[in-house]
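First, one chain by itself in structure tokens, the form predicted alone.
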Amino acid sequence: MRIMIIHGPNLNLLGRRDATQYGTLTLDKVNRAIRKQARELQVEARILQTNHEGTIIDTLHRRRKWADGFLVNPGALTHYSYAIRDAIDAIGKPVVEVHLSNIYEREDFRRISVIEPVCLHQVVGKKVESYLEGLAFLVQYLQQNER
């Protein structure tokens, strides 16, 4: 099984960002905590940070031939991106939005999600097991669906 996991605009900069959002996580103890869970539950992990919009599309595109599902966290593009919603919806592969914060208990521009209504499932506000949370039901859901 192989899981492309996209991570969008400033997650780069984690650890340096908003502790009271973020902590002192980084972006390489994120990785590294999906890279050991990918191991336990024996799938292929392919992981690409951007912060640019057209690098998510065309990762969604060209990596759906590859990849049996996705796990993305677009960022502060969720909220507005339309253009990453229609890919996700075009490519026929399922999709877990995560968030290492809770978008609904933040500013108002960031309570809503325009990808949300295509993803299979969305899983917020719980740092780093956010990630492992939506791979783990990720993984379930492609076994359930093999059958």
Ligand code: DQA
Second form
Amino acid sequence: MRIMIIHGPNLNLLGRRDATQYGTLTLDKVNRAIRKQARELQVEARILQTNHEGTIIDTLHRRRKWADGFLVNPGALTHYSYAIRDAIDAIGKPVVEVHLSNIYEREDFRRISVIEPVCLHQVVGKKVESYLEGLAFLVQYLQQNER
Ligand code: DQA
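Would you mind generating the form predicted together with the ligand now that we have the form predicted alone?
Below, the chain from earlier opens the complete complex, with every other chain and molecule after it.
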């Protein structure tokens, strides 16, 4: 089973961003935790971080045949990128949306996720655990729903 993980804008700066929202881990450490869990779940994981909306869309397109599912944290693009929403809708692959912070308990503009309606599942507010829980959910879904 193959999972593509996409971190969006500004997540490369984890560790220096607001620790109360995002935790203290750097992106490297988050990725280490994801890779460890992927090994335990016996799935192949590829991880990309990009600050560019178009690269997220290109990755969803290009990896749609390789990946059985996607785990995506689109950062602030979550709240307004209809282009990412359309890409998720178009590829026909399960996508789990994750956020380190609880977007529903922050500023008004963060309370809307335009991708949530086209995602399989959403995990928010658990810091690095959001990724781990999201990955476990996706893998279980794929196992139950034969690829
Ligand atoms: C985030 C939440 C977004 O609102 C914010 O812009 C981010 C990170 C999160 O993981 O909590 O960059 O996606």
